[in-house]
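Have a look below at one chain only, the form predicted alone, in structure tokens format.
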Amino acid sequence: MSMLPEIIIILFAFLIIALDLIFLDKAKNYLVPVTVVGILAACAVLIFNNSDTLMLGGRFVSGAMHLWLKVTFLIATLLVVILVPESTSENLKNRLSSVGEFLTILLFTLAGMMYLVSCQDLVTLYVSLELATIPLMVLSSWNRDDQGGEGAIKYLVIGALASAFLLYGFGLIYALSGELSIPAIMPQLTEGSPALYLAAALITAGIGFKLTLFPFHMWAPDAYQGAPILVTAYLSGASKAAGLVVALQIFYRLFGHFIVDWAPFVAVLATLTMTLGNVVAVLQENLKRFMAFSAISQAGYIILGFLGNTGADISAMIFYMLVYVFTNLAVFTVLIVHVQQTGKETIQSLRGMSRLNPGLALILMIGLFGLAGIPPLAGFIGKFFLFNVAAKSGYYWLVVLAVLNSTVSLYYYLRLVRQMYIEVPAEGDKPLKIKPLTMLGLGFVTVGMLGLGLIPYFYEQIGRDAAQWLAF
């Protein structure tokens, strides 16, 4: 059944808030494990069960496209479950309260975001992306503080206003195409409508906002600093993902005929986005504050993609996500030790980890320097793909200026190098301690963000099966 690792993850869902109520705090041992597993099932059967499947008169399909994207959702959660413990322990400053729930809402926003890879209808691609939103949203405000607050509300109000502008661009193009199925619209709509260009404005808006892309990216720093760093971690990888997933289906399903055509506004949005990322996460002190601005830049080069419209392009932006994410929870991973166990956010608070812990502090500089995209790692092996979409399609000065975002991005990588590294530790500070299964999902990403850059076969693979999607 197609649909199976989507309903096994929302039974898993009912399951561990079920155990929560029912046992209370003799189930707080068993509700990771048990997440795990759901997790992990659901994984085994979407790989094992990957067929070409049409489901719901259409509206619900499944094939190898889909697997690449689910099996991303499913890899960035089941590390996030995997720090739960890292985050729960009684002797941290910043412990992270209410675990039964708060694996609740993880999985539903999991099931949200795997949905939204199949939805080939308008309705459910905006319901799934409800679904995988506003739990999101919750997540956010779990510290109950001012700061936390706040970075709750400005993402609650300006996510619903991205909402309203997707759900109005909808509108548009369900007039204009009396379709509902994405595939059966691209044929209906003919280019020079105005009500064509304002439905792709408003929808560009919508996605802007999941993809934090200038200028709908204000919600990012406050939401990011003001939410548990487990949540900020979540957001910044698999929220990021669910949001290159929409844009897919919009840009290449719905407008395919005429993204070439748009490919000059692309080019200013991601040289306006990249640009405001790295030039501001400069000027940053906060650890929280300075991934968003990372994650800001990173959307920048990510929607170089959109530059080409083949599959080729497509399987650059899905493998440089792929391993944006593992990259980013690499360098989360390390962050979310230093910051539960010390009780300290700042930039200056990283000094002399590589005393502390030199372990730790390798795993860190190796993912900073992933995302900043030096070679051989596979940060630079995916910028080099979405850059060689930018050069194919004329836009090498759009290159240069990539370059040149991705010269500032070491600059600022490496001031958290210098404090590891160059940096002495501050009396009192003690060595940072790592839970065995802290280690192994660490162990995880850290192979993925090595590894992915070497191996051909998944750039290919994702090629390959961006094509057919494509053509489907």
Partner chain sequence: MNLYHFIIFSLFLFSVGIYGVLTRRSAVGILIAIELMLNAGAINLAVFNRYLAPDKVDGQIMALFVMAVAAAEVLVGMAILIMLFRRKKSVDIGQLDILRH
Given for the second form:
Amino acid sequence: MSMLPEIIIILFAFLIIALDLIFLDKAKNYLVPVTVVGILAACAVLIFNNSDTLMLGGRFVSGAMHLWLKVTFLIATLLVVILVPESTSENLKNRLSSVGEFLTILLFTLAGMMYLVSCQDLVTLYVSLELATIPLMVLSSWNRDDQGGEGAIKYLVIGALASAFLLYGFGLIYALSGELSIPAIMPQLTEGSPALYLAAALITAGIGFKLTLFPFHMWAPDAYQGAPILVTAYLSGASKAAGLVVALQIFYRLFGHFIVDWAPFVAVLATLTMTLGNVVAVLQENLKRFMAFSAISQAGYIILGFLGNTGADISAMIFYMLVYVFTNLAVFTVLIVHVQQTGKETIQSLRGMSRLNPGLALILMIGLFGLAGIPPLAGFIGKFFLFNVAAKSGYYWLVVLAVLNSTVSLYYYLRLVRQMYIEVPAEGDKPLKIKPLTMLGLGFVTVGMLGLGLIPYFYEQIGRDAAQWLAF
Amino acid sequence: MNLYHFIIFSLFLFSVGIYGVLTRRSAVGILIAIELMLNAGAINLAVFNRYLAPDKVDGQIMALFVMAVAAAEVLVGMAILIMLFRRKKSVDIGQLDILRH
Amino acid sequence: MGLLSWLIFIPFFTALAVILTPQPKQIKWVALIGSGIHLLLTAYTAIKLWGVISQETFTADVFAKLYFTEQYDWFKSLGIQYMLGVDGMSMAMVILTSIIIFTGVLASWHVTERPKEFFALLLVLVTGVFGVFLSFDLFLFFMFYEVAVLPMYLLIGVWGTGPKEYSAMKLTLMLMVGSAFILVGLFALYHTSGQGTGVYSFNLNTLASFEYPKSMQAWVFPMIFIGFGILGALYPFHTWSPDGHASAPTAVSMLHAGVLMKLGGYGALRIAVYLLPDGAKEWALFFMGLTTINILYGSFGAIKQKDLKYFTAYSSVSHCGIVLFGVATLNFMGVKGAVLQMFSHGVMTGLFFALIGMVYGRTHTRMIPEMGGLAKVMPWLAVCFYVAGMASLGLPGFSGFIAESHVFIGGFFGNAWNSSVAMQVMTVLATMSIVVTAVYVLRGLGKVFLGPITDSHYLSLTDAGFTEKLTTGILIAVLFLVGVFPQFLIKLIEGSVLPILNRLR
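I have the form predicted alone already, so could you send the form predicted together with its partner chain?
Following is the full complex, with the preceding chain placed first.
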């Protein structure tokens, strides 16, 4: 029963909403622990029950590679759920309302993402993608204020547009091959037909939306800024990972033979995305918007992996995605604690944190360095492997650009470090209090940020599994 | 009616949809345009099924799924819109500009 | 854990110990004990290595001969290993760094603001430096290199003076751009040799066994050389240096000018010249020209400075230029001299900055015109300053003479591949910098220390305390020992420089 992890998630989603409805206030304190239990259970089942299986007449696969991707999603969701108590403690100015529904919708998104990994045909791909995206649009507007609404509408309109492009592209693929099942489509596609290029272009538009590539990234800054910071954290981590999974499914399993020919486009796309994200991030003052542009530029780095077409190249992307989820959530955890308790969302408001909360400041700094790609953190190692793929394909100019971009990103990440360490706290600033669950989360991500890079097992294993997964 | 008629038809619908999304000021109008685009995609699938792979039903099934998903998407859009409408008393997207660019 | 791993990680463990120390007063003692242990271990390793090397005879070997190696697979699928080793050149650098961090901790004895973070960052930085000098897998090398650069930002930005944030940011960003170039070069090396031999590896000697096509060397060599050169204050990429040194706190300046900038020269020699000999031959004259400008620009710039720290910073630019000049000569004397200069200048500049910190702590000004006649109240410091100054202009009896003479003789000899006339002209120009150095040293020091006391407040100032005497004493002793008994250092270095030159055949 290899669909058990997904079933567990869906069951728990319904369980949460049932508990919330039936027990109302009395259940309030149990919702988060129950969710955590559910996610951990799904994780456990996934890890211990892992074997290559096919279900539902070949529409659902499960194997070693799928484990890594699903675990990435599960961990991202777990880390966000752990932070929900930070957002719901009493007398907060921007308290998160309707926790039960929030958690339910979050779990639905998670389920969609997990199905996305296991899908074998275009129908499942499309429906899972929508299941992974649409609840996030709801979550973006959770704050019910002008900003949230505006961000959510932009997210929705551009998202629906992208979804329609994707669909049209799928239609063309269907026309070219007569099949909807991904393994069956690939042999049928032949090089050189204009419809193929059109389909690829349309699909790229759809994927570019999810992965916030240029020029389909426009929704991200507004949606990230308008959403509650918990949702921003989830969007920048898990939603990107979902985009990567869709990209992998399509570009490697559908278009595997052609992807090398399209390398120049990938290179240009990566350059534009990286540079745009980095350059605009320098100017930002709002933390959420800042992180949005940081996330956009990270997407630019990630797609560097598409320049090659072997297992080693994919594993660089997947490894970096895993590292990115940990690092990004480390940064966001500290930011969430800060934003929720001080109510301020600007970079300036971080001033003097190193004196008030030295531990938090240190973890934020490590996280920012991880995003910038500084050794010995896993972020550096992940970026190194990605740049390696670009170098391997002979795109040295791209490597130079990418590394220079990393330097620019270091500049804007250092702005936060500067506020924390060099500036003194403003009058009346008090240290932030951290809940024990949050501390656990922080410990976990810090270990992850360092360990994923230094311990070779993770990358090596992902490499082996990726080679197996791809074999076409 | 052969395949090409249908292709042109769905392409036409799709283009009208894109035009609608890009030019309409009313958010409801945009949602309608999106629905149009999604349904154009669905038509594609059903039609390709009929003319290019007639012995299977994949495309038509997917078309059904697409309709359900499109409905869900537009539903969420309406919900967000209603929330915004309550606050601003209008569905004009030109009024959505407080998030700095 | 192997001997070399201990050498790298003792400072790191000391940093952890510092973080865990509860009492602020104990922090500096923890740091001192840690660096003291490290110094002892370094001495032990050096003696052990000397025992082995002194038995060696000159060989025609083309691969760097490494001792005490530790080698473990890290990312096997990519050919990345945890590989440590030491040869004469590395050992010299390790000795230098160990001395500087020990005296640096001593010089920071009176840091009162957030000492915990300060010493911890200092020690983490030094861990990176040791890692660079001792690793022979290029991925590992690069990792430690970045670890060595980054703490600078915080060290200067938090504990510095003057336009510290601007200096810190400029320094960090420029050095990162440098490492960007190095990284691209590393990838080029890795992929070219991998595609050529089918074996992908970052191991230095494995990469060295491949003959890179000349066209590739033509662009990779300057890229890597410039990348390291940015750190080594190569003209015109040195602009981060004056502001960086001036704004940094004392120990940080000591470490930075003394040790970090030597990373540039070391990297240029160890990676660029060693792996890409043809590229080196092609570009040597060009870089020799740039470094000549370095040497002259630095010394002329120092004359104009009124701030003691800027004065020393420009002097450092000039002396680090001598290092890269020596590398660019591509002959035995010159390259040997480059390594000697790395060591000698490291100690000397460490001494200079330590002294400046001591004077500044008393007079609260670094402006030369404002100070005068200080020798009357601070005789010990004055003498030390003069010793440093003499070593800086190459007075025989101190290590500066040995180093600079090697470099200039090497430059004058020329090499088999470049125009001798050009090299000789440049050497003559560079040698003239000695005169200029004499000018600025004697004038500057004369103004500060000799003559009448300009400010009556100075009459109440004290001379060096015990820690300060210890700091300066150690550094002067090293300068003197190497100056009078250079044969140990030279023999140590020769064996490691030879393979590099043999490859140039």
